[in-house]
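Below sits a lone chain in structure tokens, taken as the form predicted on its own.
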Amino acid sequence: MSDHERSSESESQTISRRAAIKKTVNAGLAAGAVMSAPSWVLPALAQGEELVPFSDMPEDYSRPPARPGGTHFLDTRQISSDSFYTDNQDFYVVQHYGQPELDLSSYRLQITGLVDNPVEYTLADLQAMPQFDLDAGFECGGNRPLGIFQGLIGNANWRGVRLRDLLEAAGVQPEGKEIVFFGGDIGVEEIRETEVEQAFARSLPVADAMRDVNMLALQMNGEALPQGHGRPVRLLVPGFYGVANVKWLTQIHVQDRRYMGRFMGRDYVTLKKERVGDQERWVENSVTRINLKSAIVRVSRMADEFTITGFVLNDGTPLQSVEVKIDDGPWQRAEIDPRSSQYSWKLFSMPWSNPDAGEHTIVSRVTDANGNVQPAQSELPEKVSRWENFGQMPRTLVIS
């Protein structure tokens, strides 16, 4: 086969894959009518199938519809085997300094600091570079079970430029220790009684930034990156909480010290009690890699057959198992969706046949290939910050 034929075949496969993703997303959206129907309408129910309500949720629970410029979260009961990719309009959205609309014709991405070749790229420059696809799911560092029921979550197929290629072309100097990513979203902060203008920014150590899976994403689920998700370019750091994935990216800066901006040094910082040597101390850590986590989000019924569905997120470490426990029974193995990949969310399901009538408690746990087990809430260290909620989450429901 000639190089031209290989290139054509590769391009055809890429187009077919993107078309399949669009079809999957659009089918899920049509099934749920997410944006046009009332928020209590739930998708992907087969004929004769019904959704079993959780008794730990209000009977009239609903989430607001997505609106431009606003925070948005999923109704996690909508997550099913038919919604492996979250529709772009329903993927969760959080922002801190609004949603800037960058001029695409004048857009520039700068690489500055301790590099041999400071450089500036236009959007056309980035679009012309070799690109790759990656499935990646993540959640907000403040995702939680109460109120929003784990709704700050999403999973998508992303396409863009490999970050490492740009850093290698720029030539990171040996003195460079930290790489800072600045967004085009800018706000005013009061620091020590002084108002200062700050851009949203996060940083990575050079070794983390050089991972070959990190991406400057230009597309999401086969479409140009939407405005609310960072148009025209966002950073994608697979296996990290959403805060690391800087939107509206405008500058990459290499420096010789730790970056201590608000969203690294003061906010998105977890405060918890740990053993340090032989002392118990309060320890602060920036929110970075996703902790090993699973959660049950949906129970459906078809006659006397019930199906329990949930998701797993982690830092990309391979999984050993996902298990579900019903009441005081044994842990039972659940099945993981075969479409799952290293950095995507991993949807799981387990059949539940002929349960007794009455109230039940169900909970999941995940174990990774290194033997790490998702802890129960009682096993977690004392914590006073609202970040990194990854303990087991029991759900309750009533079978009639």
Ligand SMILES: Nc1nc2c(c(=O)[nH]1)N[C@H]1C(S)=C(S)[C@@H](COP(=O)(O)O)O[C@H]1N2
The other form holds:
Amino acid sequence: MSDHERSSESESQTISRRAAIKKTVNAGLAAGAVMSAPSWVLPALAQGEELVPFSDMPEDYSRPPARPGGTHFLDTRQISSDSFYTDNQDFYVVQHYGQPELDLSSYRLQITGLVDNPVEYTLADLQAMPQFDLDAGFECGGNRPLGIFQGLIGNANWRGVRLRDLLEAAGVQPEGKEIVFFGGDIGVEEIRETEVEQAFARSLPVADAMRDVNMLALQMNGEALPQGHGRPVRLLVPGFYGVANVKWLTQIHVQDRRYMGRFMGRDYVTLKKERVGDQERWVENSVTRINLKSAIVRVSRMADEFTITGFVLNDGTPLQSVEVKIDDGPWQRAEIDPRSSQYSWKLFSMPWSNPDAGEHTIVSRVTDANGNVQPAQSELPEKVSRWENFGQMPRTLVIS
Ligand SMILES: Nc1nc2c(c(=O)[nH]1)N[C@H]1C(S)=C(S)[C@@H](COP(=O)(O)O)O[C@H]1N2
Ligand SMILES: [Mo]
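Next, report the structure of the form predicted in complex with the named molecule; the form predicted on its own has already been given.
Then the entire complex follows, led off by the chain already shown.
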């Protein structure tokens, strides 16, 4: 499906897709439930349960503590049945120009450009509008297995105003093609040997911006949006990599051409070899929808019963299955957390009884309802940029 076809998908298709994922996830649960006791009712580490170290991780692995104003990543071994929602204090934090402190009483969100009614909202205006809430998980487009073990990831319940309501009130003119979202954070960029001030910004084509799930989020897990996550307002584009979710949002601008700023045109741009018609070409694309991805992050042990846990992220397409392979064994179906919804992360688990002592390699793969299978690293196209790491990720551990 091309991006264009995806973005012009009608409301009714969106709704039926959402109904479909409910069914698919429930079906996955029913199938898994026959094979194993549901693990989701267990606390993070039950009494007598212990984490089994991965041998692909340094023995003294630890991540730096969260610092106000800094970046932060999850220790993904701590993702368990208890952590469907990532704590606000532990949700990963990434920004490129530092964290601006916006004054809430003078805060304004402007809507400008090719609109019938340019407008400025105060925070109180936004808070007084109808709100909706949605579970959404996402990862940084630069998330990776090595070093940080997939830590640039999180899942939360978000609450805020529907972006489409604001765009409709503003009245996007027919010449408006692209919607640009500016943050209040400003950095200096050297472009063509000239130093210029730039705000962090990302853009969406009008059709993508009009999706009914896009939110101007004011709350995260029931609290006012924390400073590190964009206080007081951030854009949330469910199903997209984190870079789309502009924090400290101050301006929405409608224009008749592509926005080419650093984070659309130069950075967060993946370079890979692809077939274009019957030609093989090196293609650059900006990081947008989350590729179909699963990864194992945790193995726990209770006597001789082991549990393998991992996560799935994608663009919201319903899933068919998540499977785990141990050494050269068959792919075995894992159980998907029934709390999963279309844009949340989907945690999965699989019991592993009485493994043999010695080193083992375990790997997961996810298949979506359209039959797309998460590829092995060796099946991925040649790629030279560090964005969009979604191939299968084998992990190793030693059972003693
Ligand atoms: N204003 C602003 N928004 C931003 C960024 C930024 O640098 N400035 N970084 C983006 C990137 S690259 C990511 S991965 C996500 C991280 O969101 P989080 O810190 O809430 O997890 O924010 C996005 N939104
Ligand atoms: Mo990112």
